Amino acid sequence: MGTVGTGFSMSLDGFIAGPNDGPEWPLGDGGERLFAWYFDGDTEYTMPGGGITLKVSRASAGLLRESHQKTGALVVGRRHFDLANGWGGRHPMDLPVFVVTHSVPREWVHGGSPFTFVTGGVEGAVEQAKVAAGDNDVGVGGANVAQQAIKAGLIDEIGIDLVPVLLGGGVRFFDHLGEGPIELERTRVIEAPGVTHLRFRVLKEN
């Protein structure tokens, strides 16, 4: 079975996007500075489900691939699948997609769909995405259920795209932790044009 891990683009000052963020405008006031990493580069790097393609550096595009090619299925919140507007019916990883929720909205329901409506708080999302990806991870997105998991003990890995930049304010990656540390060792730094690359495991009592 493959590892759950979390990860974003963030500033220096600790921010994945922006004051103000919302529907009309997901990434907040400033927050686009946080992902011009994605098109600044010299390579070209389409995304598993063939819509988009960014061009990015040659060291991102190769970490960006190997991720990508590893991870099996998706755990999300709600607001960030609503901000995204259900990425307009499939994930641009094109992977199976459990969103945690209070209530199913039934328009997104059908036959066929990539999403798949959990009640059941996190702990249970992140069960039921292990059992789809088999052997592949599971990656977890949107702030809100990402601090649930790292809190929950979910979380083996935790990923930081680091830009050179202060946002001032927005959304934070790390709050509502809990109280007392939580211990993490680097296992990876890959630097790049616009961007540090830092991979971190979780380090969890036996």
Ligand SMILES: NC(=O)c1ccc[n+]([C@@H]2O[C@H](COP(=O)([O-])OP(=O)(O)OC[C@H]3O[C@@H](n4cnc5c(N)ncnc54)[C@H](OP(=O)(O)O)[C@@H]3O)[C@@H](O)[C@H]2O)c1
Contents of the next structure:
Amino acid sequence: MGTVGTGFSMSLDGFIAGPNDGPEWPLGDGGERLFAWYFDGDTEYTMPGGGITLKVSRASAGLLRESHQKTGALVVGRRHFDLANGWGGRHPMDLPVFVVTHSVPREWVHGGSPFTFVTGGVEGAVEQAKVAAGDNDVGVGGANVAQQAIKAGLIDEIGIDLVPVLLGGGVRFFDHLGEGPIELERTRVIEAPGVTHLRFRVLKEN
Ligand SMILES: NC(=O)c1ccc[n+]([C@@H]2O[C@H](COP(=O)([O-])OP(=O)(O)OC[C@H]3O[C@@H](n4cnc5c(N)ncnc54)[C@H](OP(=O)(O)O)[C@@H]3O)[C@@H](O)[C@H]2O)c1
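The form predicted in complex with this ligand is what I need now, so please give it after the form predicted on its own.
And the full complex, kicking off with our chain again.
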């Protein structure tokens, strides 16, 4: 059985998108700075789907490869799905994607589609994704959905790709988590040009 993880590129002041995110600027005002490390490096890294080649540092490429090789399915929120316009029909990681939503967009439902729209909440989506992933890991994305998953105790690992910028506003990752504390154990720190990759294990009471 794999793990369930979530993670984002995040500004030092805790934002994963700038203000005014929308279809034209999915990462909001100034938010593209959070993704600069995907394109500023000297090492080419092609996403598993084959359609996107990034230019990252050697250290970041190693981490991306390792993470992508272990991931078997994704859960995302409907906003993330809509802002990405369904990645044109196939996620760059070429994986089954479970989209948490209140209403199923019929235009995206067709045979052979990698997208499953789940109206039963985050927990049900994670359960379906675990089955699809088999022994591999599940990745959870979309801030709101990730927050619900953390709050419900569904997340085993949290990854932060920390970018040295203060965005001053926008979409926060760590919000609406209820009463704390949620204890974490830091498992990795990888320093790379333009980004520090931090990985944490969520310590759960058994
Ligand atoms: N920095 C990074 O690494 C990174 C990566 C990816 C995305 N992002 C950013 O993340 C943001 C998107 O995240 P978000 O927090 O705005 O939204 P989200 O989590 O992607 O989606 C929220 C939506 O999901 C649906 N939903 C959530 N919980 C539900 C439930 N329990 N039952 C049914 N439906 C539910 C609702 O949509 P409906 O009511 O419409 O169905 C809700 O409005 C964007 O700004 C994007 O740019 C950043």
